[in-house]
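One chain is shown next in structure tokens, namely the form predicted on its own.
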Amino acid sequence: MNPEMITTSELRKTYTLGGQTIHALDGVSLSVPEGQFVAVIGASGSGKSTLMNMLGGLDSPDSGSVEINGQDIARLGQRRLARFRNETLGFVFQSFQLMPRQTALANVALPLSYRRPKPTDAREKAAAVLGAVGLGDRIDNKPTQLSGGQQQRVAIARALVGDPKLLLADEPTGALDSQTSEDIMQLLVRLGREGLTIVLITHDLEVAEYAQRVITMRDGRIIEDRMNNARVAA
């Protein structure tokens, strides 16, 4: 059995709008070996985009405490955990986030720029990455040169660049037609045998089917976690 990549331990997180309060995580158990590519799945409402707030160190629980490769995030001052994000974390999102007047290039070599010492190398992983996601010929394109699909392989470059131990991916294909997307996934299941961590948060049972394990959650909890046999075996 690999070692555990996220451990979450009683997660809970409470909003209060317009005078209702609504428990977004209501005690969330959760514990995810190396290696194993998750979807999460749940209509708007049931929590799945604000568990994968905490598992990035984007929000904070209310109580609970989220460990992410044996660090408690928890614990880590705003500078160490940008930090660890930085170095640990890769996020893939629904709208892309490229910065629109640079070339692809630019975009997946940022989150390099960002470490310190600099690596002298950026521009060459950068390229290198893009070549392992199709878009080798791409590089020097902007993102309005690009389809919807390509521009989120230029965002999972972005986020593979800096060799995460684990990708988050938050409704990566929903901005995309149906081909496009089974071409999305079909490379988030190659990453995901090639060994890296994925929990993928997804509305869409057809996509959650392309993950090894599918956690589904309703009203802030989880309501069903079974392993996809089928995907397994593939």
Second form
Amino acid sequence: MNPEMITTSELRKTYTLGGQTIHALDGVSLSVPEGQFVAVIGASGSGKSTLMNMLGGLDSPDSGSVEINGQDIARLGQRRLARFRNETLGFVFQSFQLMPRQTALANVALPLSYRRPKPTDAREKAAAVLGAVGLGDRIDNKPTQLSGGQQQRVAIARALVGDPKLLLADEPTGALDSQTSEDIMQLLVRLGREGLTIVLITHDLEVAEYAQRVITMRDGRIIEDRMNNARVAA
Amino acid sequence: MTLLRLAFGSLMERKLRSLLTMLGIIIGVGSVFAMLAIGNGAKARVLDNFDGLSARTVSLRPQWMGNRSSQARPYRRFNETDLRDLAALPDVEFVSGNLQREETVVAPGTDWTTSVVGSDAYYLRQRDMEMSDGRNLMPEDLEFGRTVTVIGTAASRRLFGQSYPVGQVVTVRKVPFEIVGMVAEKDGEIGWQGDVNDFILIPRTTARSRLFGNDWLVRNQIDNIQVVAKDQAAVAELQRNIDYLLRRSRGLSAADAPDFAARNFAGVQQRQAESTRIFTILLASMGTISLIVGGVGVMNIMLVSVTERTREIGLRMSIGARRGDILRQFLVEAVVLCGIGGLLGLALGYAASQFAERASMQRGEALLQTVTDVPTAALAFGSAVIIGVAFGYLPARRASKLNPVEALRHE
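Given the form predicted on its own, state the structure of the form predicted in complex with the partner chain.
Below is the entire complex, every chain and molecule, led by the chain shown above.
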């Protein structure tokens, strides 16, 4: 068995929205071993996005702990947390979040500009990763000159350029048509097979089926946690 | 370096908006620079004249009394007695009394209308001039009313060309004068009186009796008197003494309006410097207000920019930007904005100060002199950068304090 990449225990988070208290996370305990491709599925408001924000250190829990790659990130200070996000995590968002006026290469190289010490081969590295996601011939294009699928590939390349231990993908296919979605999911599966730990947040069962393990959430709790046998075997 | 490029890129994306935002800074830096240039120019000029002979001189001339003709009394002229009394005052180095007219001076084969000065040996000293050839006027020349003259270089050139004037004879109103000396050329100052070297100097007594010819009206009359103090500190006291002396000799009480005017050139200078200072203060307040308004404009536009780019900020945080990185990014952007504005402002300020100098030209002399140098420019530019930091900080800080989760979700 691989060592655990993610361990959370009794994560709780409540929001007050319009006078109502909402339990976004209501005691989530979860562990994900290194190299596993996990899909977290649930309707909107089920707490899956909050969970991802916790895992990404973008949000902090009211109680409970989040340990990623051996670090308790709920106790990290701002600077250490930024460093953790830069070196350990890769984010992929539904809306790509690319810099519209910068080239694909510049977009991909962006995380390396926040790395200390600054790598000298950032452009070469970014070009190599773009090649690995199949956009080797598009490095000088701006996002507006790329299709949705290509944009998401750029975003994935940006997430991968810093050699992360964990990839967090929030509805990565939410803005794409089914054919393109399939391509993107195949790419993620390939990355998972190469040893990357992936947490995929989605509300789409079909997309979740690409993962090795599917966790279903509702009202801030995990209501189902099953292995996807078809994928585990594959 | 990367931050600078980033800031430039983001400003170039919104060229017109950046330019409009800069406008306040441009005007502000421009007027600060012009202010400093003009202020320094005025200061330099006051210092220039400060230790000169003119600063120690009190000029006396008659003054018409009263404004309405019914009350008007003619002024009294100065005379040789006044001159002797003034020379006897404490702290007086020397006095010089003059009569001066424009007359046509005739030399063999040519003539030239110039200033004929009836004065004494001290005339040249008072004007900071020296002899180059021959001799100056002597007390005996005045005593005996000799028909001798000392000639200025400009008048000499007109009358004698390149030939040596000393020993030649010129005629004024049919009276022949022997040229006994020539004055060394004094450069610069082609002022409101024309070329300072364009004159001939004759004994005051001779001028009175032979040329200007009304000595039967007021004997011993003198048009104006220059009193030169031993040092500048004594000028104020001397001016009071002169006032007292002349009032007494004319039977005027302290309450009466004087029929003479005593002016100190340093005082004139100081008044001029004062008015320049007021102009400078005006420019300074305009510059400061403009810089502040410009700064507020920069802050406003930076806040807009932060709001527009909330998602970008969220993304940058999610890929490992520290709060300090975000703060620096927006701060550098504000400073670059102000810095470019500052450079344009320097160009504007330079143009404006040059324009002011040229526009204030009066007969070859600029009333507003300007000094434009590197420290002045650095100071004006520095104020723009400081404005950038001061007014860029709040938006930058706001950007750095954004919650990444909400920032990413921002529409």
